[in-house]
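As a starting point, one isolated chain is supplied in structure tokens, in the form predicted alone.
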Amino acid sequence: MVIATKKGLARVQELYQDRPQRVKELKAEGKKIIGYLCIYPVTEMMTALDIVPYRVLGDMRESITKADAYLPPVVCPFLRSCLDQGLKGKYDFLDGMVTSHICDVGSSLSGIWHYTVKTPFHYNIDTPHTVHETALNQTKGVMKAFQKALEDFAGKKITNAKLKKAIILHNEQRALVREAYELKKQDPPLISGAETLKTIKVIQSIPVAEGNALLRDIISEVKTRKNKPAKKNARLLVWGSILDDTPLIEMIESLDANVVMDDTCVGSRPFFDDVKITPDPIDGLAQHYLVDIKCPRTFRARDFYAAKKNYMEDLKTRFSYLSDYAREWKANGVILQSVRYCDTHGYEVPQVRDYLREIDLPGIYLEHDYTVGALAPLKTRVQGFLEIIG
């Protein structure tokens, strides 16, 4: 067995530079791996039979060369990218590859992946797009399809005690990364934006209980260093599709603002809701993976038709936690960013636009197509919406 030698933030930055370092140190000690896509396969029960769930990323720092093949190039370039390191190797230490219906280049990615880099134990979850009753049912099927899949995968059942267990050490990280986000509620923060994204992206690349210990090291470090990131003027809430990686937070953060709060999914959006303990851990897994989870590729205006609602209402009833996130972590600003093609977010940035409006909290939006050369020019857009909002 391979005993770490750095802690805290030290730790974090050598798995970020290698992040599948640790589950190979695992997989060669005969533990399963199963890589997941998107943030709706259910982690839970690959933790029940003792698999490591492993977020499958891609990598705006490398050029896409083999997923042009697949996937063409006005489709989004971050599912794009993945199926790049897919074809190049990167994910060859997988036993397994989770998906699902995130949008629908993600669900044709799934049956790629499964033709392409042919990963051994292939599932597509097919989440459902609304939050009805009826969809909430439907979930709860889906899931049991799935629990059963993994158990003839590992040759063993999932008990309900089992499954309760792994959902309460999944709920103990869920906790222990708002208390993580609980430091940024300080002027200045005590961790910066960019260690944010390097903690939640590495958590998601080990053992759920190596990253509970992580980030209990890291929440103890960052209370008490001296090298806290220094006070600015802008305090920013960042909206949007998936960042993987720094260079977007840094290059904000290089300016006169710290990002303070965010609602992405390698970020807040996994952690801010536990899962309910219920007799039957479907229901609290159904009710968490399908309602509690706030993403664009589910439709929550569930009541918007029979209420009769108008326009505002519905917008409040869909974006108040983002006031709320504002409020709390006293964001004077937001920055609505996606990556190109992107349709998920990309059409659901008029109505956040007029929500904040609404609320009078001044936000800017940024298109990117997930590559490091691309942010450069979005600098100057930057800079100068801090200064209107200075």
Partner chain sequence: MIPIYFAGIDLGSTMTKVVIVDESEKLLAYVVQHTGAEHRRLANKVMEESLRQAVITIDEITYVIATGYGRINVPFADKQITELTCHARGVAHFFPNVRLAIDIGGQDAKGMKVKNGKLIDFVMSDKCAAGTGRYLEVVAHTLGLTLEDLGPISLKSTRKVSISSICTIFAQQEVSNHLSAGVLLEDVVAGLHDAIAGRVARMVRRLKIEPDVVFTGGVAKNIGVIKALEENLGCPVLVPSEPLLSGALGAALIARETILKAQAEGKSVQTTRRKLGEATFFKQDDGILSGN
Contents of the next structure:
Amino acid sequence: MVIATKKGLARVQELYQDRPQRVKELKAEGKKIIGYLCIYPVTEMMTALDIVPYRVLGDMRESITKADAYLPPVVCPFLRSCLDQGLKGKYDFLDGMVTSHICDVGSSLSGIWHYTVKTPFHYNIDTPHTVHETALNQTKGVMKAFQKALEDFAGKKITNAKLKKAIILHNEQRALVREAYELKKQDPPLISGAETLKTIKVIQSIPVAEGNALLRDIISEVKTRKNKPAKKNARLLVWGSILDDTPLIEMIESLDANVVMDDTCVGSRPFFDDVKITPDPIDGLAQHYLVDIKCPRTFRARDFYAAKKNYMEDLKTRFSYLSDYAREWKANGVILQSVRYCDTHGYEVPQVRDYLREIDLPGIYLEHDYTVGALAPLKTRVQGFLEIIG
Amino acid sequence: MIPIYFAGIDLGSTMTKVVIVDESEKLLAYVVQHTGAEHRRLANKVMEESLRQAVITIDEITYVIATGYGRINVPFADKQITELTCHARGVAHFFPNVRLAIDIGGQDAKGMKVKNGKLIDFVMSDKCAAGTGRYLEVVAHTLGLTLEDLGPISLKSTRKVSISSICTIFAQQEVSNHLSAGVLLEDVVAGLHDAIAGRVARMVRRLKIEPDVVFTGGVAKNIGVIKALEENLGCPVLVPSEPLLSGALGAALIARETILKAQAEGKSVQTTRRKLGEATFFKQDDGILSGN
Amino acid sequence: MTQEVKTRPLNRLKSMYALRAEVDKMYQVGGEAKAKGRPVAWVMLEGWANPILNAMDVITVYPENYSSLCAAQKLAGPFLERAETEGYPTHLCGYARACVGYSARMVELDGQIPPEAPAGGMPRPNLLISSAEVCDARFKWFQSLGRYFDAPVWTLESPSPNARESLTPGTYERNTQFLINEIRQFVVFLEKLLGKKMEWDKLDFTSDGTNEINRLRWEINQLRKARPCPMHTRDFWSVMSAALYRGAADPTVIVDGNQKMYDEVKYRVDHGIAAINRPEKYRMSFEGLAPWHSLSFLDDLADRGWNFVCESAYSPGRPVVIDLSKVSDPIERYVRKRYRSLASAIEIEFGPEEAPKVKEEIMREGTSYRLRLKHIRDYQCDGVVLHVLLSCRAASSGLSLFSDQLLDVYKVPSLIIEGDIIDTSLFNPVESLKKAEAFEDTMDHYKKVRKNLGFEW
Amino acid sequence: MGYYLGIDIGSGTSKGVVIQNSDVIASHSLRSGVNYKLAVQKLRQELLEKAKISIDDVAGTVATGQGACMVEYADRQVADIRCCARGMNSAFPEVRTIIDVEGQSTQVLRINGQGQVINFIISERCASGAGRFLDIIANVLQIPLGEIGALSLKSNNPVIFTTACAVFGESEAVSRVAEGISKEDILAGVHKALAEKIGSMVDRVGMEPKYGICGGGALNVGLVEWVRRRLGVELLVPSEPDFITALGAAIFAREQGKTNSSS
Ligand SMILES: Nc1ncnc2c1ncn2[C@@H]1O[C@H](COP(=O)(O)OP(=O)(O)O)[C@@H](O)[C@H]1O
Ligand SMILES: Nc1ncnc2c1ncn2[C@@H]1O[C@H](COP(=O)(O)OP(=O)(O)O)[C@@H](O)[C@H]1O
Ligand code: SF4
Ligand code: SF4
Ligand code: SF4
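In place of the form predicted alone, output the structure of the form predicted in complex with its partner chain.
What follows is the whole complex; the chain from before opens it.
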């Protein structure tokens, strides 16, 4: 086994620059690596089988050349970039690829990936779209089918005991991430927004247990370090679609602002709710993945059976956690960001803005096309926003 | 009491503007010059010119705020503020009841929602020359016209054509096609004005249009675009007598307020040691994110 | 240039006009019923909810169709602009944006129908029923309508498996149960809301009506395989919503209209009458959604001898007759009548010999458009037009791979036309026509290639 | 034997070719200017003078290009994509992939042995991937168009432009010059960016040897070289690359003359 020489944030930086480094080592030792797209595939099951889950992401620093042939320019550039990376052989080390119905293009991509990239094991989880009771039951069925496929691939069974153990390990990671986010409540935050993003990206690229150790190192490191982020005027909450690299956050933090909290999926989204340990572990998993993860891909409402709808009440049910985040992390502004052509977040934006207006929290919406160059013009916008919140 | 002065400098993509005001908001000088090929080096020259106008020296200026596209390249500025905030402030000076300010400059178009003289929301155009002053510059050039000609010519139009190309370059050709097909020059120019106004109106609509609507920036000197904007927005549009100045004026006024507020609170404000040196350039590699 | 007096390029079906008049009546009828106090639901055209709502005496109105109607009359612009004012990004579904704009206007007018609304406008909804079928934009869009109306929003779940999962044992049965349970839950919701019980006979009636319309449309489409093709895509689109129209409590009118259409098309086949008044030089398929604002573009193509003989969207599925006499649960009967497994569709379409190969291929390759590809073969298309929409990802994201496979398997080329369903500004007819001309070269080339390879067309 | 005319009214220049059988008798071009109708008339007049024939000797004329509809004396119009394919096919029968760089748009086409288009892609709506971008930069740097290509090849350090817009490229080039960056580096940057765009279009259309490049952009040796580097293949350049589309149009005129009823 190769011993990592660097620790804490230095190790994060190292892996951030060469994300597959660790899994490639593990692969050489005979471990199986399975890629997963977005946060809906059940990674606990992979861990239970001693398979390393590896988050599939794009690369906003590289221009898309190969994916053009399969996905038109009018779809989510993040997914286009993921496919582009796949087509360029950047994910050749994967033994499997698991996707789920995150959005329409995500589903199409699943098939296109299978057809073109040809990762040996392939599975798409058809996650339902609502939180109706029937949908929850369906989720359990869908997850069981996934479990079976995964077992067939690994040639081993996942016992309830193993699955519970994996869930506990993943919950531990969730708790550690939350602990790290606690440190962002201070002013100035002990961990910058860019560092947070890198950390999340890195722990989604190595085995969960290793990620937990790394998180512990980071937590103790930042408590005593000297070069912590500077105190800034604005404390921002960043909401929105996928944001899997640091340029936007770095640009924001180069101005008079710290990103202290986020609701994004290479951020807090997958970690802020634990999976409940239930007699049949699937029950807890289904509840977590369908209901608890707060991604706009799922249709939620305050009361499905109500005869009259109250829009504001509905918004409160859906978004009150944002107000909690803002209060607890003392955020005085919200950046709503989305990659262009994302329907899921595009429809959500006016509603989130309605909610922010209701709770009197200023917000600005930024749309970007998932390239570093396109972020330059956004700088004036962010600065203008900072001037508004004063 | 020694009089104190404040300056605002708006280093735009096309024009550089400087405004000097005194403690009582009195305008002592304003200078507008082409940013030109010399681009960022020009800031100090325009500043010198305005000092001459105001008959003061650089040391007498208490606080300088730079704004505009090139704001980071003004070495003698104490602070940089975006043109969004500065325009809003400058426009509110001319029109206290402004709710929506629209600025069309050489490089971009902006919409600013203003409440009680303060910026509360905004939209900005993307990285395409269509819908900016450049669009008109380029096409005017094709037509062999000056920018000043465009407005008056378009007023003669009775049947404007519609220009369907989005791209500035394609519009050049489309314009030639129309002229070759016998369409009158005024109808073509009116079509161009409508195209740019339509694009900008579409963008600012996101801010909800409420009166007073004020239009600034170099393009607001063009009566044709003013008319087209009124048509597209469906409401009257106010234009200050010097539409180019709002950014620099806003910057000067904010400079004044910053100092007066600090004095009232008994705080000191950090200022730059002022020297009218040339602008320094940013290195290319941090250009990507430090540019605009 | 030849000086002969030119007939119009398209030879439209008489029966189409009658049927289309029924659609136009839909909004008026809806408005009247609303005035009399019947509840109105806004709902998706295709979906599990419609027969159920109709069986519960709810008037169904289709914003999707209404948006395209506005676009076809070139009246969608102001609604789209209004949606922009409301803060919706311009790349979102054109149907949704026009509908949001309409809703915002309605709220502004205290619930009245905006005077600028064509065809009498859509009455204010008491219920918003979206579906998770076809695309996610639908339920996100209806969720957005919560900003404008206090009507409850229900999203009717529907499984959306990819091809491979569909063929995985167990999936079909699980999804069937899911649908059954979901619809049961939906009926409970409706009963509670409307304060009355579902009359199950009525559901059999409305759903049978739906199935009968579907069967007729399928039969009509079979006739379009004839050379020359007797019915053009424009006629198909013109009555598409009438055909899917389940808003009338009495579907028999629509059944009747479709029967007449079948007769007319059959007559044309028997007498060799074509859908275009030009020699049928190219048989085409239209892949993607219709450019509602610029349908006359297809007339320009017809003038060049392009006959659009089939289309991918809203194509009725092959009717299946299965014995459900032993199924006592009306909901289960309803679901099983319509919900078909991919496996059985492949078996029916490809026959016992080819089917296993096709299934094996799907499992191996992941995605496969085999059923749609076969469509192109069955209709002997020379080329397909891929309509890539800026505002619809569901209909656009798979097109490139489809065209790749089409060329690979059947040597039929595709022409990409960029545009939109609603937004005129995204479509350039002159440029598109130029591309179409060049594409004729391509089709001529592949005609030869197919011939050399021994294809039948 | 009759003479056939191919007239290509492009965004910047109008080109005309006269052929007799398979021989090019004369070719001529002039700036399209603002008044196309005038240019169109003048073009024919000067072209015929050059070919030393009269209008009556012309057996057929085909117009193509963006301004084709202005050519009132043409017997018919043919899409420029097809003309380009046909023209290139007659220059190099072995070419299967063509890159055509014009003023406003760039097109990449695949053709068969008969010069029929079998796949194509056109850069639409935005001029950022076409020749005009180069012209604009040449203009601000005050270097003759004919020299920019060679100069661009002298740089080892192409600048990266932050804007893709051809119009804003101008102001960016200006500021780069003010920053002291060499003209070579700026030119290399623009050429490289354009070659990158063209390269990805070729990727999409699919590559099939052999490769040819034409249109006014092919007069630019630098561009041809940058594209060659990007694609890693040899590119055939006809002797008068900007006349290829007009030549194709003339060939269509000749074929039309023969069959006379094919349309
Ligand atoms: N007299 C004029 N008449 C019409 N348009 C003008 C006039 N002067 C300047 N403009 C337009 O104004 C633009 C510059 O506006 P400005 O607001 O100074 O932009 P920036 O701040 O980017 O330099 C030019 O692109 C030009 O189109
Ligand atoms: N002598 C030359 N050297 C280099 N490039 C040239 C030369 N002449 C023309 N070009 C390039 O060719 C382009 C015009 O190509 P052309 O095919 O004539 O376009 P169009 O038909 O649109 O006028 C110009 O934009 C320019 O970049
Ligand atoms: S950003 Fe939006 S479109 Fe892209 S993968 Fe996520 S949900 Fe889908
Ligand atoms: S469309 Fe034209 S004006 Fe706009 S970015 Fe492209 S080249 Fe520039
Ligand atoms: S499939 Fe496309 S057009 Fe239809 S509702 Fe969905 S997003 Fe809109």
